[in-house]
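Taking the form predicted alone, here's one chain by itself in structure tokens.
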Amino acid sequence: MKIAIYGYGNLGRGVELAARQNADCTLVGIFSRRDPSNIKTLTGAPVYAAADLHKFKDSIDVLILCGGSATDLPELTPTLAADFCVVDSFDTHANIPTHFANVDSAAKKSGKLCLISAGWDPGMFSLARLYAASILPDGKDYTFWGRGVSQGHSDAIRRIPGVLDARQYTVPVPAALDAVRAGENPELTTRQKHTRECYVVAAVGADKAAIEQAIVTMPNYFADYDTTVTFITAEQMARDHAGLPHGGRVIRSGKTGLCGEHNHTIEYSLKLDSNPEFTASALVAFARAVDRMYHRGRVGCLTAFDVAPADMSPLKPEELRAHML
């Protein structure tokens, strides 16, 4: 399998060292908008502007793209589908449906084959909710975050006037997860499932009240969330935040027998050190399934839930019913 990285940030790089650990995944190159002689990559890949991609269309197998959900994916995805077989990781939920409609139309016009929507969530936190909805027809899923830093939420906090860096912790209430897994089936508001905690460097005589008020305030981020905002010096910000770890759980309560008087509870965990490189990961083991499906004959757009475990994996058919069945 030959892949091609787009954008070279923090999941570009974690895409660059995931192919290293895969043996049948070869790094073509990494594709980027920026200047490719100011680029340094982490494994001495080369770097190609992304106006010569068309140069490699016979070279590279799938193309995965690192670019953001809010403003390139949407765009890129399917324009780019027009020439190769891509893997993307889309994850605004609410807008999943229509960027899975452009992108199945372009690769379909193409004969091309794309997944998009590729990670931990949406990924394997999507699997985890289909499985075990299938299994429990008679229950409720809860999803869970953290604790973990948020990029999208601590971007939103650099914006702000007199903010020079920010880290966003999403945590989840510990109350809430204890109920969960109880079996209460608990109602539970936004506010009652996470907290959001802010680590904020503010300039030198940056009115730090005006600053928290934004933050707490601040809607379809903060307001509708129990918020701490505290402030640090950015030696404490290099010290103490500078990971971007992150996880979470899904968790379904089900009941079964004759009067649902049995409970059962399935909880699907992460706990990552680096969101990026998790995702990337992940981003890797999807484009494997999209370079065997494409060459068995399948078009079109693709998630998570069109995908046999066994096209993800290294392995032989033989190996998995011997080693993991």
Contents of the next structure:
Number of protein chains: 2
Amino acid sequence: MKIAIYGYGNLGRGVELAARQNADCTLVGIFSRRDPSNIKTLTGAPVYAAADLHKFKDSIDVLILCGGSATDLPELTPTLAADFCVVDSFDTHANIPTHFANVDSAAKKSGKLCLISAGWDPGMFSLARLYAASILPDGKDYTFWGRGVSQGHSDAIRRIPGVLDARQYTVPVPAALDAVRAGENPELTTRQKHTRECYVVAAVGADKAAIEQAIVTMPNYFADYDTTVTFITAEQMARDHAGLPHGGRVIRSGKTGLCGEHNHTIEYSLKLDSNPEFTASALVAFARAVDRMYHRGRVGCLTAFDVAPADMSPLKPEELRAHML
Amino acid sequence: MKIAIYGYGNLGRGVELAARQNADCTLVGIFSRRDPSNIKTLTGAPVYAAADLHKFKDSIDVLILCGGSATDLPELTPTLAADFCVVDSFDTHANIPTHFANVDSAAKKSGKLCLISAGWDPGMFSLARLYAASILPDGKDYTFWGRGVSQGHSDAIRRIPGVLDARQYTVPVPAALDAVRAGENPELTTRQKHTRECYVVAAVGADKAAIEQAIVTMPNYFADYDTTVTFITAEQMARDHAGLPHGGRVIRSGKTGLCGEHNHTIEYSLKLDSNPEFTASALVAFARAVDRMYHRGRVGCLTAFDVAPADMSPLKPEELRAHML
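Structure of the form predicted in complex with a further copy of the same chain, given the form predicted alone:
Every component of the complex follows; first up is the chain already shown.
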């Protein structure tokens, strides 16, 4: 399978590294809207101008889009679906139906196959929710994120005047986790599920009290959470908060029996040292499935829900049955 | 979807109860090799003689086989595939390739679609192994069972002279779990992964020391484990060990990065009050997928690996994308 990467940020670098771990995968190159001569890749993979992508129409099996969900992907995925089988990690949950419709229509027109919203949430967490709900219809599921770095929330803090750098960790509330795991099916408010820890480097002379106030009262991002703000130095930030760890868990608790007397708990959890590298690894596995399904004649748009798991593995069906079933 | 149950033990009763929880599911009846007039069902579902099954050829969409893997299923699933789409829970891992080949050939001859080895292991645990290995190729996975009742091991103890009743719990070793979760990828022997706890009701006057010795030295079942034997009364057995709880977890730990510097842990865990009722619930969800795939023209034999998760849900694809992705 010949893949290419469009966009060379953290996620694109992750796909570059993931490609090396999959023997059936050849990385044709990295396409960027920046000047290719200014980009040095981690593995020496070639970089081309995004404008030249059309020249590679016949030498790329699956194009992995590594852009942002806010502005890049809604535009790029349907456009590139005209010439390529595309996989993206579109993660604005509320806009998935619209994005799906746009990509599906473009891909059906071009006869290509695309898969959107791959990664871990949406992605593996979505699969965990779907399988668990299908098996335990009389139940309730909960998604907890963290402990991990939320890049969107970190960016929001950085936009506050006087802030030089910031890192925000989302942390699940242990008591909420315990209640869910005990099968109590609690009703939980936003505040009861997660807390937010913020580490902030302030400019010299900045009003720290004002920064803290601006953070904890920020609507949508922090106002509905118990938020703690800790001011640190740039050295501490570089030393203790350089990584992008994340993770979380999907828990479904459900009942069976003559009178619902038996409780069952299904839990799917991830603990990730590098959020972008794990997401990238998932994208490559979904790209494999897209390549196979396309060659079987499938066109249009898919999500993780439409992929038979066997298509994500490099192993043959008989090997999977013999060794993994 | 019209389903029927073949075999009315713990698993068959579980499917009977699961059918009630799925609004798209009608239970046509229960088929048994015992005299139907001697069987009282939990929900009032009708019971028919297994010999009359052929009369229901056109009124059953999916037949769920609830027999044992040792002697029933290897014979029954291929035979019944001549007339029915069949789902079974064949769980003798080593014999899956042969069973698959037999069922596949029978189903291709009859034009039916069957799915074998559904449940949680094989089944949901297999899926956890496959997804995790596809995403993290440079890693290692571990399956831990328990704490839960192993029915095969309980039966083995009951066959020892002087034993009236027995219940065996398989218990994962906490230190092994911790090492795996820490990403240490340890090499673990059988003894290091699980312990076995046995609760035994001995006949009056039986030689308890001899019974204990017979248990802990029993090859294949107990000799390779640290096994504890506790003698209890029939009353204690009935009071404290009436249920069939089980569960376990699949953990894969794998590395990504330029030099494997980032570790990731994926864990899928189940905590089940009733092993047969959970297995039955999974069988019904897989039966739904079989029904849909059959009506799209698929024939032959499948496993969980071949099923797109969306086909297991009663919800429409657009509902899944809007609410679960």
